[in-house]
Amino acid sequence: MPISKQAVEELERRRAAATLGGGQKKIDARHNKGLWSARERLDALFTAGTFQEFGLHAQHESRQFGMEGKDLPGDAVVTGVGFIDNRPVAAFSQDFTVAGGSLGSKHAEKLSLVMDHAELSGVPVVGFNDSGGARIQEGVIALSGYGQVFNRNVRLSGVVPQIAVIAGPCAGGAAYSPALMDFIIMIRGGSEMFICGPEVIRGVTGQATSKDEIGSADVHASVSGNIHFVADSEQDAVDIVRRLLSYLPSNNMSEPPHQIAPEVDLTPDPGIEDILPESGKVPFDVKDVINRLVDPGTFLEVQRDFAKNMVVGFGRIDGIVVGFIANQPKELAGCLDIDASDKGARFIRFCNAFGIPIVNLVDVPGFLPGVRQERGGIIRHGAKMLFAYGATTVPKITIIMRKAYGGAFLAMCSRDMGADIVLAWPAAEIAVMGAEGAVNILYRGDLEKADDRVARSRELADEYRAHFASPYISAGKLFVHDVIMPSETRGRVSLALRTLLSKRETRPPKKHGNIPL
C-alpha cells in the first residue's frame, strides 16, 4: 500500500532533526574553532553516498537529574558502515554537540553494535573520539557501557584493524578504548587525552600542571608514546586514516592489499651505497635506506617522534606490503632501550596478527647501558623484542647493515630468532661485542705491556674484526644466508618476499604465550 504523505514528512522531519545533532548554532560554533561535526568527519572519511547509519533514531534512557524528556539525538554518537577505496569499514563518531558527546547506555550499545558488526563482517573499525566521558546522570550504567566497549576492543584485537582518532576531549576511562586499539591519531591543538586532568592532579598531589603538559598530541607523540600519528587538521587526520588502511588487510583471515608488480626489479641501486659513511662509527639516517628500498613515496612511518632510535613503519617493495623495523644510528647510535623495545615489539606483533611481512634493518651496538635503563626494567622490556620475534610466523627478512652485537643482534631477529632470510653487507660486524670492548677484555695483559697502548689496541681490534666479527664468519656458519652489496638489497629483498608469501608455519596449540609485559 502507498505510504502516506504524513508518514513521509514525519520520517523526513525526524531525519533532519537527528542529523543536526545539537543544532546548527553548536555546529557553527565548532566551525569557528576549526572543528568539524561528527557527521562531517564521517562524510570526509567515506566514499560519498556509501555510509549506512546504525541507530539514527536512538534515544537516551536517562531518567534522573532533569534528563527525562530531553532530546539527545542519536545519544551523542553516529555509527555505521561505509566504503573507503571500495572496501567496507565500520566507524563511529562521537557528537560533542549533544551532551558533550557523553557516553550513556544507548551510546555504548550503539558502539557495541557497530563493533559486533565489524567482527562478524571482518571489517576494520575507525573511531572518532570527541567526548566529555561517562554521562554522570546515568551513574554506574555509563561505567558498564565503557566495560562493554573495552571488552569488544579486546575481542576485536588481532581480528580486525582498529584505528582511533582523538578529535576532541578524551579523558578518564574514555581514554582506554583508544589505548586498546591498534593505532591512535591525534589532532594537534584540537584534542586532549589523559586519565587525570590538571585539577585532579593538583588536588591529590599538589602538583601544578596544564592540559598541554600532560595531554596534548605532541606530548603523547614524543614523551608518553601513547599515540602513533599527529594530525595538523581534521582533514589531515582523515587522510592519515585512509593512507594507513591502504596497507592493512580487512581482517586477520585476509591477505594484505599487495599490488604485486608483474616482474621483480633487480636493477642495482648504487645510490644506497652513497648513504653509508666510510667509518662505521659515523651515524647515518636509516630512513634514507628505507626510502631507497621501498617503492617511491610509499613509506609511512609510525610513531615518528617516540623512541627515535628505532624506526618502524609500512611500505611497499615492488608492490608487496611490508613492515619495517630499523635501528636508527643517528639516535643513541641505534641502541635498543626501554622505549625502543616497546615500540618495536608492539609493531612486530601487529604485523604478525595481520599477515604483513617484516623487513629488519640492523645497525645495533647493543642495549643502551645505564643505571636508569637497568632500574627501569630493560631486561623485561628488551625481552619483549625477543618474544615478539620468536612468536611471529609471518615472513621475516633481516639485513645486517653494519653492527650487530650481543643480545641486541638476537633481539633484531637473527636466524635463530626466526628470520627466514638473513643478508649482510660486506662491512657488517657480527659478534658477541664490539671489537674495542672485546680487545680490552681478551688482551688486557698485552695492552698493559704495549709501548703505544692506543696503536696496539687499534691493531688488535682490526685483527678481532677480521677473525671474529666478519660477516663471512657468520655466513660460513650459516647464521647469514649471503653477503651482498648494498646496491643489491632491494632486488634481493623483493625476490625473498615473493618466495615467502606462501609461507605457512604452525605452532603448538595454546591459548597464548605470556609476553613479559
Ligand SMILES: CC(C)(COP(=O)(O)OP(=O)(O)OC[C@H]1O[C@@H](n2cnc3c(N)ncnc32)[C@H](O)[C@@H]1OP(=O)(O)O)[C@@H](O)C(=O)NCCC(=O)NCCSC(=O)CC(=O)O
The other form holds:
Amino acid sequence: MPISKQAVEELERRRAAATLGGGQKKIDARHNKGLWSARERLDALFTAGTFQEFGLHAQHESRQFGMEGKDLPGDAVVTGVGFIDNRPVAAFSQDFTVAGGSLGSKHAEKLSLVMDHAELSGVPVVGFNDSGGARIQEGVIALSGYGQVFNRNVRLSGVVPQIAVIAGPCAGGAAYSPALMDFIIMIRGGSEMFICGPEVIRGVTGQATSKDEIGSADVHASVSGNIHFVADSEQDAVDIVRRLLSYLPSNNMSEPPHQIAPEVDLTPDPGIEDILPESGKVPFDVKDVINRLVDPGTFLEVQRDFAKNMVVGFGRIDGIVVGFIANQPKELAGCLDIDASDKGARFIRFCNAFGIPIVNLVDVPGFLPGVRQERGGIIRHGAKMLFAYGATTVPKITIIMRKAYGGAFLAMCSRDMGADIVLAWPAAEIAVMGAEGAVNILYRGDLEKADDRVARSRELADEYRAHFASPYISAGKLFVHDVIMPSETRGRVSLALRTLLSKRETRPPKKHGNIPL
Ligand SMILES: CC(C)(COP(=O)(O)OP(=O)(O)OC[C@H]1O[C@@H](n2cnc3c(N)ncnc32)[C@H](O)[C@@H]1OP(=O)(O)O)[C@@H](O)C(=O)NCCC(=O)NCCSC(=O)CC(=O)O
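Could you drop in the structure for the form predicted together with the named molecule? We only have the form predicted alone so far.
Below: every chain and molecule of the assembly, starting with the one above.
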C-alpha cells in the first residue's frame, strides 16, 4: 500500500521541526558567536549522508515546573552512528538551543542507547558536550540519568575508545562523563569545565576567582592536566577527533589501523645524530628525535602542554601505529615527577588496552628531587609508571638514548619491567645513579685529600662511567639486546615491531590489579 500524502507530509514536518532543535533564531545567535549547532558538529565529523540518527522524535516526560506541553526536540541531544574514513563511529552532540542542552531522563536514555550500541557493535564513541547540566525541573531523575551515563563510560572503558569534545558549558557532575572517557578535546574560548563555579567557590571558601582561572581550555591543558588537546575552533576540534581516531582500533578485539609498508626501510638516517649535543649535559628536544623516527608528519602529541618533561603521543613507523613515551631532556632535564608519572602511566594503559605497541625513548637522570615531590606522593605516583609497564602485554621497545639512572630507568621500561627489546645508543649511561653523584659517595675521603678536587672528581667520574655506566656493561649482562647507532634506530624499531606484532602474552587470571592511584 502506498504511503498516503498526509503521512509523508507529517513525517517531513516532524523531521524538519525536530532537526531545527531550539529554532533558527537560536542557531543564528550561536553562529554570531562563532559556535556551531549540535548537528553542524556531527555533519563536520561524519562522511556526508552516513549518519543514522537514533531518537530524533524523542520527547521528555516531565510534568512539573511548567514542563507539561513544552516541546524539547530530541530532548536536547542528537545521537546516532555514522562513518568516518569508512569506519563506523557512535556519537552524541548535546543541543544547547533546547533547554540549554540540559540532561533529562530521555536525554540520558538516548546517551545510554547509543553507548550500548557502541559496546555491542564495538565502535568508538565521540561526544560533544554543551550543556547546562542536570535538567533542574527533573531533579533526581536527571541525577539518575548521569549515573546511567557514568556507569556506561566505565563499562566501555578499555572496550571501545571514547573521545569527549567540550564545546560549551560542562559543569558540575556533567564534567565526570568526559573525565571517564579516554581523551578530552576542549575548544578554546567557546567552552568551560569545572566542578564548582566561581560563585560557589566564593560562597564556600571566600576565594575570588573567574571561570577562566579555573575552567578554561588552556588551564585544563597546562595546569590541571584534565584534558588532552586544545582546539582553536569548532573545525579544529573535529579535525583532532578524526586524526586521533586514525590511530585507534575500533575496539579492544580489533587491531589498530596499521598500514604496514611491505618493505623495511633500513636506510640509516644520519640526521638524527645531528640532534644530539656533544655533551651529555646539554639538553635536546626529544620531539626532534620522534619526528625523525616516524613517517613524516605522523606524530600526534597528546597532552602537549602538561608535564612537559614527559612526551607522549601516537605516530606511525613504516605505517605501524605506535605510542611513544619519551623523557624530554629540555624540561626538568627529563626527570620523572608526579605529573609526568600520571601522564605517562595513563597513556601506557590506553595503548595496552587497545593493542598499540609502545616505543620508549629514555634519557632520564632520575625522579625529580624535592620536598613538594616527596610530600606530594612521588612514591605513589612514580609507582604508577612501574605498575603500568609491569601490567602491559603489548610489544614494548625501549631505546636508551643517554641517561638511564636508577629506579627511574625501571620506570621507563627496562628489560626487567617488560621491554621486549632494549636498544642503547653508544653514548648511553645505564647506571644505578649518575657518575658525579656516585663518586661523591664512593670516594669522599679520596676527594677531600685531592690537591685539585675538581680534576680528581672528573677523573673518577670518567672512570665510573667507563666501568659501570657504559652500554656495553649492560649489553654484556643482556639487559640491553644491542648497541646501535642513532641513525639505525628507525629501521631497527621497524624490524622489531614487525617481529613483535604477533606477540601474545597471558597473565594469571584475576579480577584486576590494584594500581596505586
Ligand atoms: C549553562 C549556563 C552558564 C548558560 O548560560 P547562558 O546565558 O549562555 O544561557 P541561559 O542561561 O539563557 O540558558 C539557556 C536556556 O537553557 C536553560 N537551562 C540552562 N541550564 C539548565 C538546566 N540545568 N536545567 C534546565 N534548563 C537549563 C535556561 O533556562 C535557558 O532556557 P530558555 O531558553 O528557555 O530561557 C547557565 O544557563 C547556567 O548556569 N545554567 C545552570 C547550570 C547549573 O547550575 N547546572 C547544575 C545543575 S545540577 C547538576 O548538574 C548536578 C551536579 O552538578 O552535580
